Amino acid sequence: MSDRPIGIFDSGVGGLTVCKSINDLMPQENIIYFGDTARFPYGTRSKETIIRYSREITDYLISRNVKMIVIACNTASSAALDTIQNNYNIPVIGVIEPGAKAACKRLRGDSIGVIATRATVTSGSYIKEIRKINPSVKIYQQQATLFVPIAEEGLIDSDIARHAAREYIQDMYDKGVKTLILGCTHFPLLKKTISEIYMDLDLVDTGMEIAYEVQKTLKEKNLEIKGSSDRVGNIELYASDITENYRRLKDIFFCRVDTSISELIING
């Protein structure tokens, strides 16, 4: 047993999707959340950008004594996966594996759709994934780049999202698609809007998936906070730059008065 951290991090606010959904689920767990706002989006960054930012924060993850590295973002998992895997001691956790298992078990008809930023289509990532387990499927891909500034402005409800969802999916579901796999963490905002236009897609939230995967690794590894059910963990939320947007989502996912965002800066 553990009571040391768990460490998250994402390029922006959209991890705080996942942050919530292990908190959901392991409420006993104490966390650390980074959000690197200042230097959002990762999407259009060099892979070696993205690596080099990915490890800076992870250093700093790795000074609070964290127990397990969950990568918080797509993009960050795309590029930066093996890297911070095959250099520090222990468990890094990204969430583009979660995603493809869950929608190769929920597989509905023959193939999968994934809406992602441009750098996670381009990497490829997800098709690599999906392959290990189903080498058959059908995969579609479809960069969804501005579904993260309409999340981030709160736009999730508005005539813009919706154009959008039509714009991304719609080639997808004509193709036959039935299983979409939200492949950013900002993309589960919009699920409500997304399945009010397609209501027979099932939508794959990396968030909850994830969440899965953290619980099952810190059980095998005899690393879980075990005892009282009652136990509410403390987690903190720090950011390179608190944005209007990061406060608002802040109080929609966490509003327990004693759940404050920090700035913190890490360069390196």
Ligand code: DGL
Second form
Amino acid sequence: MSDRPIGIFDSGVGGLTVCKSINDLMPQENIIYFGDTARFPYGTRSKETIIRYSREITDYLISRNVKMIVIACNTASSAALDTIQNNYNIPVIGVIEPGAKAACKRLRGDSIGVIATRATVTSGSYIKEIRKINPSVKIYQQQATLFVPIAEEGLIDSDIARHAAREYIQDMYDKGVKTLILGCTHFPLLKKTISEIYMDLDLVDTGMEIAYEVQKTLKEKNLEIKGSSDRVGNIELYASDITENYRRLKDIFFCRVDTSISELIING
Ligand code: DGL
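Switching forms now, from the form predicted alone to the form predicted together with D-glutamic acid (DGL), please provide the structure.
Zooming out: every chain and molecule, the one shown earlier first.
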């Protein structure tokens, strides 16, 4: 049992979708979230740079005595999960494996689609994880980089978003994809728009899957917080640059008055 916080990080605001799912499932847990907004986006950066950023953030979270780390960023999970898991002595989970598992469990037909950033697609991390579970399923990947600024700018219900959705998804949809992994933390914000165009497409939003994985890990390691069920955990939000988008999303997800954002510069 431990009341130490869970450390969560992302390249920016997108990981708040994961943070929210974890908080919904385990409201009693304390959370420290760091969004690296000043160095966002990670999706177009080299693997070495993403590993360096991820290590710097992990060092900070460890200095705050977190009991586990959630890499709530597909790009950082693809590039840095192994390094972080091998170099730190606490449980570390990324977002790729839970997303791949959920897609295989919910598979409709014989193929899975993945939309993600360039770095995630290039890493092949989803292909690797899906193949471990289902070696014969067909996998179609598509980098959908433009979805990131579309979500950041709040253009989720716009013609630009609909146009980009068709550009990125139509081809795999025509090939028979009925299960689509939203392989970037920003993409759940576009779920409604995508569903309106592709009504029979099952969209795998990894946020909730990760929350279940976190819960399972805490139970296994006896690290859950114990006590009264109406306990409300403390949520500390940090960002390397407090942007308008961060404030907007924070207000959507965590409208509790005690949830403020603090600026924190991390540069090794
Ligand atoms: N958090 C990133 C991801 O899930 C968002 C995009 C980026 O940083 O490029 O891939």
